[in-house]
Structure formats: C-alpha cells, structure tokens
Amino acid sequence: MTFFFAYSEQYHIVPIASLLHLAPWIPVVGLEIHAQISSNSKLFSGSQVQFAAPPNSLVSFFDASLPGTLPVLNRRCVEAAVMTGLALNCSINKKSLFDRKHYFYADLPAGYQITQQRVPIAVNGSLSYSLCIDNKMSQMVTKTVRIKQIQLEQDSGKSLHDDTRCQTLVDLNRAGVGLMEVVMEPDMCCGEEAAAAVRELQLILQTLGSSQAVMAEGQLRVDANVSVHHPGEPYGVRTEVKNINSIRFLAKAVDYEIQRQIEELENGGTILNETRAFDSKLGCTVPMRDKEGKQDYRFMPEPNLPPLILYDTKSLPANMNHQQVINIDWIQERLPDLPSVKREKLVEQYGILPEHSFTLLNEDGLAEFFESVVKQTQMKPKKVIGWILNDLLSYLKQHSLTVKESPVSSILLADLLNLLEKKEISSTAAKRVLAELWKGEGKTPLEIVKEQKLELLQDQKELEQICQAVMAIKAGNRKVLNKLIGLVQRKTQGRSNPVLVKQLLEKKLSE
C-alpha cells in the first residue's frame, strides 16, 4: 500500500489521511416518494377511498385480512401507474410481478404488504426540474434526477397514539389504498434540490390525474435518504428521514440532516444507519429506530396474483377484447401536456418571462385564472401578469387563500383592467378599486368607480386651474415636474390623467 504525505506550515511531515477532514463534504440525497393513486376504490378490494371518513368505516373483509379473502387488482390503479411511468420517461415492463413483504405491525392485519420488489411496473426513468440560483427567479438552472423504478403497493392502516390513556388505536380505512412508490436515485445534494424535484413530480401527478398529491392529506409522503462523504471516497453511511408531509419541511429536514452528519463526523463521531423523523416544531431530525440489525422482510412471490401483463399496439393479439387489457400505446397517446410543455406554451403564446410561467403553474389554478383574464381584457398579457403576480397573488398569500377562494374573480379583474386600459381610471385608482373588490361585497369595478368618483378628469379647464394652483407652490422649477404631477394626482385623488397633466404642466413651465 502506498502512503502520501504533505508538509504543514511547521515543516512537520503529516499523513494526508489526517487532513481529509479539511476537504469539502459532498452531500448525497435520494428520495422514495409514496403517492396515493386517485381512485374511487382500493388497490385489491372494492372498499371506497375517502379522506377523513369515520374510523374503520371503509374496511372490507380483504382489508381486514379475514381468512379466505382474495385480492382483485384495480384496473384504474394500473393505468395510473403506467401513465405516471410514461410521463417520467420510464420503460414500462410488459410483465411485472407482485410480492409479499413481511413485517409485523398492528396496522398491517395480514402481516405482509403486497408490493412489487422484483419486477416493478416501470423502471429507468428521469425527471427534470428547475430551481433558482441565489433565490433569484430570473436565474434558473435545470437539473435531472434519475428514476430507478415505480412500483404498485398497498398502503397500511393508521395507528393513533393516545398518550393520555396510554393506548394505541388502529384505523384501517387507509389499509389497502393503492400507492405508487417512486424511487429516485441519489442524484441530489441539498434540500432545495429535493424540494424542487418533489414539487415538479407533484405537478406532474396532478396534471395526469393519477394522484391528487395533496400532502396535507397524506396523499404524497416522502422518505429522504441522506449521506455525506469526501471527494473521491465511497458514499457515507446513510440515514433515512421518514414520512415528510410538506415540501417546505422536506427542504429543512434534508439540510438539517446534512449539517448534522457533517458536524458529527468532524467531531470524531460516526453516523448510524438509522431511521429518523423530522420534528417541524424543533426544526431538527430525531432518531426513530436503527437499522444495524437489518430487518429481513422475507420477500416472496404473491401466490394469489398472477403476473401483470400489459400490451402495446404491436403485441396486442387481434382477437383480444380491448376493454379487458391495458394498452401502453393507447395511454401514451392520451397523455396531457406536462408542466414543462405548459410553461413553454405560456411563454410562447403570451410573451411572458419564463420565471413567470413557473409561478403561474406552481400555484394551483393560477395559470387558468391568468388565461381567463387575458381572454376577457384588452390589456396586453405582459401587463396582466404584473397585476396577477404582484397584486392578486400577494393578497392571496397574505390571507392564506387559494386561487379558487379568491373574492376577486377573473371577470371582475378583467373588468377593472379594461377600465384602466381605456384610460377611464388611473393605476392609483385601479389599486383602490381592487382593494374594495377584496371585501367581496358584490360590487362591480364600475360601480365602485362611480361611488367613489374615481374617474379620470377629462375637463381641461378644471385641470388647468388645479395645475395653476400647484404651480404656485413650485413656481418656475422644471426639476420637480414628476413631483408636480404627483401633487396634482393627490389633489384630484388619483382621478387625473398623468399624460394630460404632464402636458399641461410642461406648457405652464414653458410660458
């Protein structure tokens, strides 16, 4: 074995190995994402799927694992998985297999979970996502994470811990609900990248309709695998941060775990191969259980389910009933425009900036709201986008409202912008009208303008008198023209036409 040495400032010979801790650390982040499939019934039973239903009210005999019950595969769940795989550039396996993953827990009545360990439904895909550089929307970089596989599997029930009575209650409503597990390779290096990748995946799932992906309802749950190592060294020991249910918490959890591991190693400690949870109140990860004694899940083929066979147009037998099979090509042809394509179309069609297209799609329903306003107003889209992002969106966020909950509809905003575009009101007056519209009193922009007398003054003689009065304050000073215009606007309560006022003031100053 060859050893390398370096000289310190005191000219003592020291091994390079002792200086390794000075080298930069490279974080490595991989993700496992469980997305609840948007389906009326569960993966292998006819039980209804409904959020916040009374405990144990949606449980079939199969879900409760009563003897003699058999699984029946839900076609909708398979189609959703194929659709998702195609959207993520995966290869769809025409033959996939189901397996049993054995482990004992109270909310898993059968003692095993039906999943796809050996041959999943989709493999070898990729997901491109964009993130800002230094939090600047105008500077964005696109990155790609590899998708290892997508597999179908059952969800487990839910354990409800009652600390007061020192007991645990089990709700099996969720047991057997169809999930897609999307496994991302460790191609990310920080919380921001992980959050951006999950957000893009969430948008894709919602666009496809394969999952509603509402994290607040547990429909999208993320497990983050995090490790750190020095350049040129093998990957370090990884920890798994389980069940993160918020994109913001995901970024915080990953960044905290990276920093924790670096500090632990630099202080001479070791990283345990353990499962941790993110405490959102404390802003840190806490240990759950270690994985040193690796659990044997005793995977075995599911004896009650045959191989899942899919077809494409070439392999579909001529005498086969098309309604009884799933055609990959048929699903591919019916894929909707994905978020990346929608952004390109928004930029091309309306001439808006690329970063604005990201904001429009990141807020649920905002792109549709924007397009509806554009169709109903004479104002150019580049001006409309300013009102949407700077005024509408900021108000909604300030009051924690969604676009659908906005008291100002697209019709009302379009009417307001039409008044502004026709120069019937000033931009100052338009903002006052918008403030009134937020109250949701059912008034139209025109009614508010008339009530508060916010129309632009078009009477030249009246404006000349006002300008003359203002000129008396700042007599003969050409450098304060903009201030003079502002004084006129104040005098008229924003009702004067700035262009006409400027012309009159210039005329007065030149006399």
The other form holds:
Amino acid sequence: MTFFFAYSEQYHIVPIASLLHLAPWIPVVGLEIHAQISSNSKLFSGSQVQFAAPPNSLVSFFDASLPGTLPVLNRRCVEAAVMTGLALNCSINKKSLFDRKHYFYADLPAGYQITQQRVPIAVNGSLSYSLCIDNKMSQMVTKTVRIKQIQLEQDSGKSLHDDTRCQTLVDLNRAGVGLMEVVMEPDMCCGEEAAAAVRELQLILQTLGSSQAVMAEGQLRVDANVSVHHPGEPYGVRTEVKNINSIRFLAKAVDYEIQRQIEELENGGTILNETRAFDSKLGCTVPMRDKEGKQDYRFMPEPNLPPLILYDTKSLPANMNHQQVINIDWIQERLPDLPSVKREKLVEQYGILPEHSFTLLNEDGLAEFFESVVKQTQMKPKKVIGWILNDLLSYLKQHSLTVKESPVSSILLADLLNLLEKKEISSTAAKRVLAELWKGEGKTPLEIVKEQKLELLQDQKELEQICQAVMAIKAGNRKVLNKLIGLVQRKTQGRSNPVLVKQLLEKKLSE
Amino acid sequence: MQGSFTGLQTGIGQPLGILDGIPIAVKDNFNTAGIETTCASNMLKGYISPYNATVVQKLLDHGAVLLGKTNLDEFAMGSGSTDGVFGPVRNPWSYSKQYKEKSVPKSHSEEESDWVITGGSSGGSAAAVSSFTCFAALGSDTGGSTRNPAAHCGVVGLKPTYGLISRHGLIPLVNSMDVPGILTRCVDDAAVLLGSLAGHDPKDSTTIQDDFKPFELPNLTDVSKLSIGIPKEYHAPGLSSEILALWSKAADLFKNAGAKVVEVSLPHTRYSIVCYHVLCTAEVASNMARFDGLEYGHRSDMKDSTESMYAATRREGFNDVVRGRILSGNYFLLKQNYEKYFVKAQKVRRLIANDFVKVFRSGVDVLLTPTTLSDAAPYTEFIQEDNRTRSAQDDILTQAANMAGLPAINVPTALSERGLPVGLQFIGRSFQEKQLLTVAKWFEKQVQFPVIELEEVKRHDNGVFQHQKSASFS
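Show the form predicted together with the partner chain, please, because up to now only the form predicted on its own has appeared in this conversation.
And the full complex, kicking off with our chain again.
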C-alpha cells in the first residue's frame, strides 16, 4: 500500500493512512470445521474406526485404493450427518451428490477425496451460542452464526515426516473415515466468538453422539478464515488458519491473526490470500508452505455412487425396505434435547442461575451428576449447585479428572448433603467428610462422620460447659464474640452448632 | 491354469454349478486373487491382487475353471488389442483356412506380416474363444470393447445393461460406462454366463437392487410380433459396402420372416464420439490418479522428492495412450473448462440416451446395426493410424449403447470377401436381455455362421482340435 500525504512535508506530516486508522477495523471470522463421525466403520468401507490403533491395521482394500474397489456408503454416517443437520436447523437435501476432489498427496491413496461439493446433504442452518462479556459469567449474550452447509466426505490418512532419514511414513488407518464438514459463514468477529461457537457445536455433536468431537484426538478440526476491513468497505483479503488443536488455541489464533492483519495493513502492507498455521508454542500464525501454489481440484461427479436419496414420512415409498431408506422425520423425532434446551430446563426446573446451567453442561456428565444428586437429597437444588460447582468441579479440575472418573459418586455426595441438610453435621464438617471421601476408600459419609466424631453437638449442657470455660478465660465486650465462637469451634473440632454457640455466648455475655 | 477344483474333481461327485469344469478365460483387467492382474501395463506388471472381482468369484463359485488371463490394450484403452505392454493380439482367423484361401499367395515373410488384428480392447478374450482355447471369456465393454473384437473374431459378444453385472474388481476405464462383457461361441452360452453373473452386488452400489433370475432362451419360431428398428445414423461414413449389404440382407431376413422392420432415427448419436472423448478422458484422468507408485504397482527409482517420484513412476508406468488421455481429461476437468466440456458432454450424453428411449417408446423392440465399419485390418495397416483416431473410428457404432447403458450384442453373421468374420449388432431395451438374446438367437440360427478352420493347429495338434470340435458342435 502506498502512503498518500495530506499535507506537504514541511507542514504537519499526516499520512491519510493514519487518518484512516481512526476508522475502526472490522474483523470477519468464518470457520470450516471437520468433525469425524462416530461410527464403527468408515464412510465407504467396512474397516473399523479406532483412535491410536497400530499403524495401517485398519485398512481395507478400498481404503488403500486397490484397483477395482468401489465405495459403498455407510448408512450410519448418513444418519449422523442428518442428525447434525437437523440439530443445526439446516434444511436436509432429499437428494445429495458425491464428487471427487483431486490432488496428489501421499496420504490420499486414490489421488482424490470423495466429498459433496455440488449438492451437500444439509444447507442453510444456524447455530446459537453464548459468551460472556468481559469474562463475567453473569453477563452473557447470545449470538447466532449461519451454517452454510454440512457435507459428507472422507478423511485422509496421516503422513509422518522423518526429516533425519528423509522419508515419509504413511498411516492409512484414518483414510476413509467419515467426516462432516460444517461450514460456518463469516458471522463472527473475534477469537472468543469463534471459540464459543465451536464449543457449542462440540457440545451438540457430543449430545447427538454424531461425533465424539475430541479436538485433541483430531475428531474435531477447525480451520479459521480471517479478514479485516473498514466499515462500509468490502471484506478484506482473507487468510486461512490451520493447525488449531484446541478451543483455547482457536481463540488465540484468530485474535493473533486479526491483530497481525491490522498491523500489516496499518503499516502499509497487504494481506496475501494464503494458508497459515498456528504455532501454539510461539502463539502466532506462520505462513504454511503451500503444497503447490494454487490447486485446481478438478472436481468431478463420483460415478460409482448413485445420488443419495433421503425420505420423509410423506415421501417414503410404501413398499420400500426400511433397512434401505433413511427417514428424516424419524430421525427428527428421536433427536435428544440439545444443550440449549437442556440449559433452559435446568434453569426452569431447579431454579439455578443461567450461568450455572452453562457450567453444568460444559463438563461431560456434570448436569447428569447434578440431577442425580438432587434426586437423592432433600437439599434444595440451589444449594446443591454450590457443592457441585465449587467443591466437586474444582477438585476434579485440580486432579484433571472427568466427571465419570470422580471418586465421589452422586450417591455419596447426596448422602453427605443429606447429613448436612438434616443438621447432623456442620458445613465445615461436611467439607472435612468430603475431603475424606475423595480418597475413595469406600467409606460412606456416615461412617466417616462417626469415625472422626464430626457429629454436630446438640447437647446443650456440654456446650454450656465449654462456653463457661471460654468465658472464664475471656470476659469482655461483644466484639470478641466471633473470636469466642471460633474458640468454641476449635475446642469442639468444628462439631458445635455455631448458631447455638452464638446464642449461648450471647446469653452468657448478657448475664 | 489356476489350481481350482471343480465339483467333479474334488470328489464331491456333484457339479458345483452350471459351469462346473468349464474352462473360462478372463480379461486381464479383472482382479484375480493370487494371480497377476496387469491391465497389460508396466504400471501393474507383477501386481498380484488380494481379491477376486465379483464376476470372477461368481464364475469360480459356479465351478468354472479359470483357464488364464487374456491380453488387452493397456488399461482397456484401444480398439485393436495392439497397445498393450505384452504386444498385440493376433486374430486366430489370420491362420484360418477361410482367410488363407482368399488372400493372394505371398512370400513367407509377407504372409507373416499379413495377420489381422482382433479388435479390442478385449482382443485376447475374443481370440481365446474364437480359437477354441476356452469355452467362454470375460471381457469389458466401455465403448465397444467386447462387441468390437467379438465381431472381428467371429464370436458372440454381449454387453449387458449397465448395473446388471457387478463392476467390483474390474479395473475401471470409465466407471459410468464400464460393463463386464461376455464372449462365447453362441448366444445360448452367453445367456448361461449372464445367468451366473448378473444381479445385485453389495460391493457395487450401481448394480440393480433385485436379484436376477437366470433364463433359458426359447427357440423363436414366430417373429411377426417383433419390431426391428434400423437406425439410419448407423449408416456411418467409412462403413464398408460389404457390411452395408450384409446389414440390409439381415433386415430383409427379418422382414421376410414377418417382422416389422422400421427405419428409426437417433439424431444425437453422431455426437457420441466427441462426447465420449470428454467423458472418457475425464474419468480416466481421475481413475488413474491412484497409480502413484506408493501402495502398489510400479515405482520409479527416482528419489529426489515425492513429486518427482510420482512423475517418473507415471511416465514409466503408462504408455502414451494412457498418458494422453490423462492429460486431456485433466484439461477438461479444470475449473475454467468444466462447464464448457464436461457438463456439456454430460448433457449430450443425456440427449443420446433419450434418443433411444424415444425409439423404444415408439414400439421398436430391438435395434439392428452393424458392429464394425469393416472386417479386421491387418496389423501393419492398423498401426498406421494412432490409437485415438482408431478408437474414434472403431467405437462409432458401439459407443452409443454405453452412453445409454443399454444391452447390446454382436452376433457373428458372415465372412467377408477376405474370409474374415463380420458381425451385426442388436441393441435392446434396458434390462430386457432376455428379449435381446432371444432375437439374437433366432438370427444366429438363420445365418449359420461358419466354424473357424484352423489349418495350422490342425496340422500340429489334430487330435485335440478334433476332440474340441466334436465336443462343441456335436
């Protein structure tokens, strides 16, 4: 970009470009997300799908593209895509087509990928997601991103480059695994939005079971298209950022790329339409060595697969074998509650705060754990949520455990909360019991309470004696009351009912 | 020969199936487990497939003995069976008494170069059946590759309806047109093979959903209810007067027997060659992409980079014909050309297919056309033209059936003035093989095509030949 000067150099040197800086930049972010379909076998072959199996142990003749082999579409993969399409408010195409996308790469044995370029299985959907403003959980806004399309396609194999020995090793286990490519329109404007949208998508996929969507295992891969422009101007030249393997990195990569582009433009540079990789160690994006400049994929209809025809109850032919057809309505009726609905229900049913419902759904199985505890205890859900979110969750996070791996089951937690609710123990004692429960020694809360003599002291005479003793040491004004209560607690190993102690002390003090 | 055993050989005492003990040859572009499958290309020389093509498996399941794999044009690209890495296929009729008698006596060396081609690309299969090497053979038919050599070698060549026989295991030329072809010495045999091979295959999504019911062909006595269409466009430039005469004679034969013979028009057929050129090369470019030297097949020693290895592998592995088609196919598929060529060709293909639909809807049962423009050319003459020109000329009468996916059959009809076989083609309605073969059988009976008289073979191996002859023709 050239600089134009508004005034001659002997006066104030103000480049127009810098005047333009006053106009804000609008970042535009679109996403292409590849979700590996959770299915027993691959999209077009009978090979098993499994993460981290020995190299090349899950490869059929078709996956290795042996001459003469033909693709046979996996019904389960189609159903997963239909489910996902419906969950993302897409219209499902009753007739979709498969195409070949050609490029030479070592981990693409056929020299082409079978995908859905012309008519994908689902189009024109939307995804609503929420994010908090200024990192405050209490200030959440809901946004919507349009879904352009969902297409079924094959995954490629994996190439491992051994630079020292100058060789490439190819593992075809992943070759041919079913993918859903979800294309999100450029409706987002920052890393946080992109991250929130992907997180919501991930939850939806996991709820549907259409993909396990674990980013670390490559089941969910996100490419971000980023550009910036000034208001009222057309979109800027975009770059594609790849190699993003966690949601946290997605936010970082997008924000870095936006900043980089703004700086580049403000310094008079230009943005190249290029592919960049996110380097998580350096926290920045770097240009990728493009495979061979601009590729022409030479798309062509896949001649070995007839058009994929889907039915609804209205169009379903009467004498059709049900094994051979997919009924969209049937799938629609069986869709599970989506995360947004689950959250609403949690808020409504248990009276918890909306932000708590987000936290509950953010961990796999946490909402179910919460509901199970609520069912088994007399404690109010509003109180239970505190134990779940503060105590359980922070413990799990500390020890990097999932909810399912929690040493404290929902039954044990419910038992404990019941003791608290029935005022048999104090909340201090409850925390001590919980600490004991984490050890996972198989003791019940009641056993621990008894063993450690943590029962709430209800005997008035006993408490009076203690208080007398305390009074003997310390007589004086009301301000030390709290300290006195503390002393009583210490003396009683936290077993005394603080309310009762306070009453007693007040009584003593007023005597 | 493959080490398979027939039901009788294994001592089961019962035939395994209708083909028990029947020797059958298979074109070398069908996968055969444990046996080399080469496509007559350096690329696959020495390649041993781990699996059987569905049709090969079905043959074996019915008790057939796999006699051998037959030569072809490299990757079935050609119409002469002259462009394979193992050399050209010679037409057995070159050595027949019928041909020798008609040709002017020549010196020995001239005589040696006088042999005629088989046509192709399934020339090896046609030659094997024609020379009594085997009972039947599998070919493949994309633009006429089964019917053309069948015509030149004087055997029956059936191209079934697209989707009736599984392509799984057939190394593809053009997936949307390829069909396994059947080569036999008579129409009844073709029906028997069809019965063993046809039907749904879960491994080929383009096969019909239903099972196929094998049929026996009736002996037609009355053809008066038949309507035979004579498409005028098949009176193509270059059609020899001999074949033209034979064609009208055949039409008269039907007419005289009481059938209705009508001239029909397939106006778009004349675009089929150019249309085929685009669609064929595009699919070839795509299908050949897998031959990169990584997983199987030839791999060049070039080690500078993966890309240079790919390039060298493909240069060394493919002949000029294959490489030429890959080049033009990729050109047609380029983003800037796709609409202009590929999409347009697809539309033309639809028009060609619709022509047939209209004709059949008008009440025509079967179309009668020549199969080839002339009888087989001598090898030395044939190779004067390049493969592309030859294919374009030779496929002209057969290709439209592939565009439309229709069943078609070559029936050997007569010998030419040079003593070489000439055949005519019947094209039927989609999945109406029974009707098509019934008509073909009636015609076969009328024309009484002569048996090949192989003098050389007789002299050298009289006993075997006599035995075969009696076995087949008693």
